[in-house]
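To begin, one chain is listed below as structure tokens, in the form predicted alone.
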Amino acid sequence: MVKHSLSKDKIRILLLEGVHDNAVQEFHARGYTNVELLPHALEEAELIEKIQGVHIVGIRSATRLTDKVLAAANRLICVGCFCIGTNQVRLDTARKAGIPVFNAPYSNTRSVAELVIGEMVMLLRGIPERSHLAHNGVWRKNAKNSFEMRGKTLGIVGYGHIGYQLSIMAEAMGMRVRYFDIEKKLAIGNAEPCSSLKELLEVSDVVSLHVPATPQTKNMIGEAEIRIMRKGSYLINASRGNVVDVDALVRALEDKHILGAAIDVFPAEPGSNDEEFVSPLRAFHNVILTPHVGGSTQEAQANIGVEVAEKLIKYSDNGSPVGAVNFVEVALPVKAGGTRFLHIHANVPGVLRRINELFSSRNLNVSAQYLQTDPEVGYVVVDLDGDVDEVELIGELHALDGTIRARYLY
């Protein structure tokens, strides 16, 4: 538990997996100089040892913050996922420990959309297989199964920020765009919604998936869904690895129901660049396989580095958890003068009353107080006026029944 304030140069920050240097620069610019940057992920046992004493940790998609790792994180105040996904973190465990988790849901949308556009061009022209043949000395010059994008129908499953960008770019290249989302979304340009996933699969020449990993999306494209797709159509998955039933896709490729596919994410992925990538899709020369690089451009990583670092700094500096994926959001204006504390506690009756009684007993005036709760955890930030002994007060706050975490901010 963090029981007292630390100067910024004493706050230890660990960044894994080659997080972009923009993040380091952002921390340094804001006074956080104790930053360690590693180019790779760590296995659980090594991470358990490394994370002890760390206050802020930044990861990408290969690092796993398991229950054991979080239990060993004896100084951790927040986590930054320098990517879109956060399923590599035990979010509920982190929340109950008073550790908000931040990500970058929008910074790589353009990069993913551009990759999908490129993959569609390559698939519709049959380039992956022709390239493989040419590398093996076979000259296959013909127009069989080679098509323009213009006039084809793109079906987008998941019409969020990436879906929007893809929709605009595909339409600019002459495609008709249909989309399906479980929530009602306003169409961009001339795109038209489908009333069901089944309808989208039936009308699309290319199906591109852009949904999060949830229990509802696991294997949402399985045997039945693939067989609904048009014969000779194409499937692109740049969302999450468990959204597509890979075995069902293999069968559809074997019998030519699907003419080609582009897959960037997989149910099981190597933990590092030194591990072998294993997938039955390696056998197909009409399938583009990429190593989860949809958002891996210099521009996207630079943007992500700034976005996530800013969220972590804002939380560390003034206690604002805005943008956290596992925490209640409290928008906190920075207050000139006074003293600020945060208190994270079990959401049970009487905690806030005891906090305020503690302040009152010390003749401290509450100038502002911000409280939000979920069914299990409460989060309160308090601005105080008066003569504050922060070391004693933080000790008393921490001693209150129900306390998960207490911090002196400034």
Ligand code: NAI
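Positions refer to the first chain, counted from 1. If you're wondering where the values come from, they're calculated on a predicted model, not measured in any experiment. First, how it differs from the form predicted together with this ligand.
- Domain motion between the two forms: of Ile59, Ala73, Leu42, Ser107, the residue positioned at the hinge between rigid parts is Ser107.
- Two rigid parts move between the two forms, and the turn of the smaller against the larger, rounded to whole degrees, is 24°.
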Second form
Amino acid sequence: MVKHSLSKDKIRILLLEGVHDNAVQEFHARGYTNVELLPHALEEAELIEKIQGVHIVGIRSATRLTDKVLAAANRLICVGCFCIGTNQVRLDTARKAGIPVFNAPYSNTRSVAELVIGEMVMLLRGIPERSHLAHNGVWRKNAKNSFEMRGKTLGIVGYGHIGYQLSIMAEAMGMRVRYFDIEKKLAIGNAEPCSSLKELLEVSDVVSLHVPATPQTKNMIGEAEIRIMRKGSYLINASRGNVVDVDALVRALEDKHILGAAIDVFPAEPGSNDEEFVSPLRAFHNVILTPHVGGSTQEAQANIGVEVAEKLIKYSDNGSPVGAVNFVEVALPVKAGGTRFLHIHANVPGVLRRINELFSSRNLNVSAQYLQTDPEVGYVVVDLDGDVDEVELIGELHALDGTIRARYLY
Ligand code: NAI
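Structure of the form predicted together with this ligand (previous: the form predicted alone):
Shown next: the complete complex, the earlier chain at its head.
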């Protein structure tokens, strides 16, 4: 078992914003019992005080880890964002301070895919409009524009985590699946790739978008693309707001080229639940509008709790920063015995030589060494066999020119 330079109950963990209880349980199960959970975010001044002496901090989207907060974090070894986004953390400042930041980019994959399945059923049956009419006392009992999804073709743009999960579920419902991705992606099940976006738009009864926000995907579904889509087809966007040109969609809904749509993400979204949602799509009763909740389920929150806690524990236990958004990737094996030194330093000439001199001058047997650098920061992990004076060595490592952070595990 890997032991820490600090016993695990001395490692202070501060979780803010009511991070899911699964995270706390995960820490406890792995021996980290010194966990404080607050139900809310803290303002900068409060956080500057609170973060001192904390080794691991967990936040969601409302806590800002600013330069000042990070400067006050005198013991911090890593940060967990128990959410998808990480722009609430000054990632570059954290990187230069030797603090990896982790998040959970894929914990809500299933939630998004399920919502899209539900939306397809609703759209193909014309339910949004019929429901609206029924709420207004109008009885619209007929089969006009009402279809099963079985046998229809779903075109998935972006065959990543959500895209291929959706592909499996749609096939299980009897749909044919085509997909388009800029990367070569292995087809799952009976899905078939399209050689271009144009081909996908031409053959699909429902087009569902699952691409990231990039310069290439900005307005990737505009006037021209919508007009290539089949007359009477449907559009679903639960990816990012600016992937669809909303004005072009409005025109296609007005002239019934598009029979219905489900939109979860928008070019401009309210900053809070108190702000009004403004969109020309509000006028269309055949459009399902949802407030960016594609990934917002209890299950996704629970998954996020476990996923991020596991990454933090792995880094604390093993030194492995795999999955960090701002740090070099070093996949480390579990340390079987001996002592592991973790040294984060400025990537300038001579640091590695000085570290190795330190160990060789003491005749210490290095059983493994791992190094990764980015242009400014280097991370070296050194496994030593036999008896070593960890306290003395770590003191000397700290004193080496260029050292940002150092710790050891034994
Ligand atoms: P992913 O990174 O696993 O997959 C994205 C795929 O899109 C990749 O296979 C990539 O190669 C492909 N791609 C990139 N540019 C492309 C282009 N120009 N044309 C075609 N394919 C392209 O991402 P994941 O997890 O599947 O998420 C997809 C989208 O869903 C992201 O934009 C993400 O922000 C969004 N999302 C929305 C949620 C919501 O609440 N509505 C929740 C979770 C994710």
